[in-house]
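Shown next as structure tokens: one chain only, the form predicted alone.
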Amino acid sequence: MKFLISLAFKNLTRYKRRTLITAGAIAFGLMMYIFIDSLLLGLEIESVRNLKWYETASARVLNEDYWENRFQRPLDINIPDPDSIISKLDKNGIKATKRIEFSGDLILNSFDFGEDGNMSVIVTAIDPKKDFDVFNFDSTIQQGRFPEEDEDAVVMGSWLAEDIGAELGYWITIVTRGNGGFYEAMDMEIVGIVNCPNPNVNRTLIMMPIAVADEYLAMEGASTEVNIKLPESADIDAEVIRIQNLLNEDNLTVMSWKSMAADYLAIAEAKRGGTSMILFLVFLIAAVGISNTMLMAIFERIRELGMMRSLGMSDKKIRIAFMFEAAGIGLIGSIMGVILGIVINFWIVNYGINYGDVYRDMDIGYRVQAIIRGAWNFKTMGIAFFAGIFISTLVAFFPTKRALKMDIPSCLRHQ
């Protein structure tokens, strides 16, 4: 066996150009596999983070009848005393904030916007004292500021403001139905524009103080939801059960971000299947390239193979020697591929790729606004490393077996 390994090593050094070309093909395929996997994993991780930071929080307390009617955003199906819930959660070290979410019509006046118009919108009323403890909007203000507690003012998502031509100091009117069914018109000044990493928020966000919404909508201190922030390492399902038991109120339900984002997760799962196919195709292309190069390398050496057989070397030992040689090429290619993968991964993780122009005009489902960053996945690197060696060794078996079916004179005459 030692002789066969030594022979394989000598052949690797003797055919340096062929070894480097074949190893380079392996390295490129593995590098692309690592790169694409990193990019897709980074998309998923950042999407989930932005979903929790700007849309769902970690968990949410709702009236048990609210969720099935959530698309109507009913104000009468509410939490009557959200402050007591927040106080109870706070005593147990859990950060929480109340919100009111309602739908309405946004009326644009010609004095500020150049022409009259209207559009359907969803408005979120927040508690300026508590909201930033749960959501991460405090660092997203692009222009202006957030409104004061009792100020008739709103902040808008940057893409929404751009679409309607809104600027700081412009006035809008929001027409909606209050708690009880009456119609209410609210005149609001735009005092801030928000630009956050979540494209869904940038497209739709209109945010106002909850005290102002409470007065206009006759909520009498009630809210439609209480949002909760949990540590990233927390077991969400276990924490939801714990909070549900802690509140111990029959008319309230606690939902995790996974339950609220079930549609997104279903889409993400479907895309994961599609991306797995892409990764498989990338790997298949790499395998075909390796196979083709190994086939050429072996068939170019049929005369050498015939010489070895004529000197009394058994077919089994010849096959093993060629497979050791292929494994050596695979090892070199795998090392190069993983190193190149780490280098390109370092760049994609730290700097990313800017797809802002693409995301601005279409929704691809992921909660990433512009820059796509990768993520480190050492499991994928390990799979790529060993797969490169395995594929190289495997593809050497079949052409060697075929070549060994030729008789010795035919091998020696082979051109």
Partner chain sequence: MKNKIITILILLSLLIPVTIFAITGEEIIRKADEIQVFETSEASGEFRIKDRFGEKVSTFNSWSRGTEESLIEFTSRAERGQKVLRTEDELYLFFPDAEELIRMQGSMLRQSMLGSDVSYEDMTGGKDRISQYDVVLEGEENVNGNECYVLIMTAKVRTVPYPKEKVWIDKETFLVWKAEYFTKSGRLLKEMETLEVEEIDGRMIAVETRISDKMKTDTETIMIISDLKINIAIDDEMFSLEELSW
The other form holds:
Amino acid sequence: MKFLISLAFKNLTRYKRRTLITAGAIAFGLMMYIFIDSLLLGLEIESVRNLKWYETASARVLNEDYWENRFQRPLDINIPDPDSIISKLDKNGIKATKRIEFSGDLILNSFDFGEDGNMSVIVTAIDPKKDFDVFNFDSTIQQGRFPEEDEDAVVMGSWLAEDIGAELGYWITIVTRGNGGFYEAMDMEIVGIVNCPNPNVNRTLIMMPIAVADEYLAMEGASTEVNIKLPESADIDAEVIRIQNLLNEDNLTVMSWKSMAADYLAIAEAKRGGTSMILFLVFLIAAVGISNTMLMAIFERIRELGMMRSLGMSDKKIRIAFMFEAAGIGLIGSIMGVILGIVINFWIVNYGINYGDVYRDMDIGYRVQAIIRGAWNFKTMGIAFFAGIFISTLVAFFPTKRALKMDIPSCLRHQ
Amino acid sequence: MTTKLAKTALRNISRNKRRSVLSGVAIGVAAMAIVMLFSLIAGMQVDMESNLKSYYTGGIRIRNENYEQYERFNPVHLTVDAESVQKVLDTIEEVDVYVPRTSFPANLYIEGTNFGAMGVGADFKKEADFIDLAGSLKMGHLPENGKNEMMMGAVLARDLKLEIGDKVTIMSTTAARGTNAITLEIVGLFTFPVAALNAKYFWAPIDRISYFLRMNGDTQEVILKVKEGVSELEAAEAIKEALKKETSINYDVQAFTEISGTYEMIEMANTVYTIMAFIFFLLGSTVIINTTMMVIFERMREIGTLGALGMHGKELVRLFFLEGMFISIIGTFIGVTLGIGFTLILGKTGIDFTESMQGIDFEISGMMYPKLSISKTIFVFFYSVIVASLATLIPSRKAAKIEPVEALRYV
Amino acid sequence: MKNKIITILILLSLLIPVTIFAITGEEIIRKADEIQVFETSEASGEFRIKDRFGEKVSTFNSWSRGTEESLIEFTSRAERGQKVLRTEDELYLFFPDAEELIRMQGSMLRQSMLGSDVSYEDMTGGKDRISQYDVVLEGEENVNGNECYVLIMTAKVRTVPYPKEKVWIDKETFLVWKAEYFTKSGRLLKEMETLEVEEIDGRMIAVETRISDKMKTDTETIMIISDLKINIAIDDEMFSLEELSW
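With the form predicted alone already on screen, would you show the form predicted in complex with the partner chain?
To see the whole picture, the full complex is given below, headed by that same chain.
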């Protein structure tokens, strides 16, 4: 056996060029597979991340009647004492922040905006001290700043700002109904514009400090939701149950981002079918490339095989030697492929493909954050690694077997 | 000389059938995959465009001149006189089919609460020529013009726990800027290829909607498709002129490519697809190049023999070039043919495929029908042949430079 | 004795303004509310609604009984047959083409009626104002030649739409000439003004009123009441749900 391994190894080093070309084909196929997989996974992860970072957080504490009435955004179905919940969670090492969400009419005056107008909006009141612990808006600020804790000021999504022609320093009025139903009108200065990668948010976001909202809407410390951030690795469902038990309050419920975004996830699930189709096509081309090169390499060496047989080497040993050789090529190719994959992955994970450049000089109305980023998927790399070795070995098996069935002279005569 | 070389090349190919078949197959598979992917992408693009044209803007959209300016305020009263517009459209040659539509925000009053939804008023007789409504029906039948009926998005119905036969009262703001309500019976549930439509929309006969919204027989818009090969932009201009001449009213006539926010999305998606296609292309090309190079390196000894027999370096290069070209022509031809075949079959049956750009609401279908692009297929054919042929140059030129003796020793 | 007289005079002089100005803010409001209430009434009228798209007119017939019950039926073409029924606790809408009554509740009440500056909520409001507001008599002012009390009403509860109201009430007839509705911080939301009055049954009744929503641009609604008849016989069934859908 040792002899066979060393023979295979000798052959590999002797025919360096062939080894390199074959291994190169394998490496390139694997690299592409890893690349495409990374890109597709990156897109998926990115969209889930956009959901968690800017819309749902990991989990949310709500009044148990809130969810079914959520479209009305009722202020009276609330969490009376969010601060005690947050400090309770804090003691258990869980980061949380309170928010108030309410609907209202946005009044634009002709003084700033050139024309009077109004539109319905949804306003999110945040705790500027703690919100960034849970959501990731701090890095999205494009112009200006976030409001101070007690400032009558808002930040706005950049698409919304563009739609209504808003700029820093403009004043808007938000007319709404406070807790109980009374009218309230708030004059707010736009102090910041955020460019959020989540298009749904970027199209609608208006954020104000929660202390100001609390005062205007007579919330008396209550909030409509408490958002929770859990580590990426956490078992969300188990955590939700744990938090529910921890809070131990009758009229509150804890929802995971998965249950809040059920519809979204159903769509994502359907889309996964498409992803696997693309991956399959890539795999097909890579596999064909690998097998082909491998087949070629074996066929070209039937004469050598004949020589070995005529020198009295047993069929079994020859087969094993050839398989070892193929596996060796597969191994080299796989190592190269995975290394190349890691290198290219490093690039697309950290820098991404900025296809927004294409539109830089084109006014397309929307400024999209047009960077596609990849994601690390070590499972795919592992699969690709072993698939590379396995396919090479498997593909070598059949022509070797066939060659061994031929008589020695025709082997020797083989072109 | 060349004919002799060509003959030799052909002989070489037929003499070592297995090798030829192998490299031919590799090139063929790569070409096939590229053809299929291009078709898939073309299918997605066509699909997106056709969804946009079918369900949203049409190829050309005709609206009241002031509608867009006040769109935010839901100006139901800014209508078009569908009848006179349609009369004019009948006289315009470029126009293929047109339908009147009215879409409006509505509240569904269900057990004491309002649910927001979007209504579409459509002429179900005319729509038959415009889109395949019947094919989108999941259950029940299409509403009939003149009846208080509606069909509802299957997802919306599920969310509201409604079924066929249920009656729903809808409320909306009328053209008289008042409120009105009407009760419609659900007679059908639809699943359009665009997910957003199924979760938010219901469709009802436009005559009833026009009555309900007090539009006096007018509609919000008339959308149309132009005949094959006609430019929407030019046709839109012509229609605008004709309408002004005939009705002396200025209408807002826009080709779907001009309507902001919609076509840009398509353009953006196209970029993503192009990147995908490019990566594929690269992968396919490597398979071709690799196989070809491999073949020649394996034949170094043969090259040595030929050199020893007095064949010149240039001729050698040419010989291998021709061999590569012939193999790739055959391989690519078979591959492209197979690709076309598969595409045509899949184009009929469709694949359950949803593209993988998430987070962005592309108007793309769950079912994908690949669409063959003849020019691109021809391009793939020539590209593959050229790449394969050129790929022979690298190793064969190198081989031609080696001393015959050295080449003979080459394993 | 002299001291006594002086004391009495002083007391009297202290009392005089008290008796003359004895009327409190609450009483003024109560009186103003009273003159608007009839045992029964019947009227026809119209809404002239102006918004950014122009002006439109809707006509109606209306009936009422006491403070709690009223019925409006629209007669203009665009909304012919639509009815708004207010009972003691509820507000219902009837539409000829709808097979069910629509009960307005919660946030639905905040919608504007017929696209006017009046919300359904505004129609239900007004009852029991005294218990919901603190009333302060601020002074007197002349409004279009009418001597008025000026009252500031501040909401005691959060369940009323307008946290602050300022009303001008005629000193003699207790007719509300003008009212302004504010947010807590004093931002003007809505304005109401009486343009035309008529004496019916010894009471001054506003027959033309202008209401404008200050949060919208260029909008106003003028309500004109004609043919007001009061204390007439009205069928008991008029204000029942069953009758609504005839």
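Numbering follows the first chain given and starts at 1. None of the values given here were measured: they were computed from a predicted structure. Rigid core here is just the name for the largest C-alpha set that superposes within 1.5 Å across the two forms.
Large Cα move at residue 32 between the two forms, threshold 2 Å, rigid core
Shift at residue 32: 2 Å or more after core fit.
Take the rigid core as the frame of reference and indicate whether the C-alpha of residue 181 shifts by 2 Å or more between the two forms.
The answer is no; the displacement is under 2 Å.
Once you overlay the rigid core, does the Cα of residue 82 travel 2 Å or further between the two forms?
Residue 82 C-alpha, core-superposed: shift of less than 2 Å.
Give me the C-alpha shift of residue 42 between the two forms, core superposed, in Å.
With the rigid core fitted, the alpha carbon of residue 42 is displaced 2.8 Å between the two forms.
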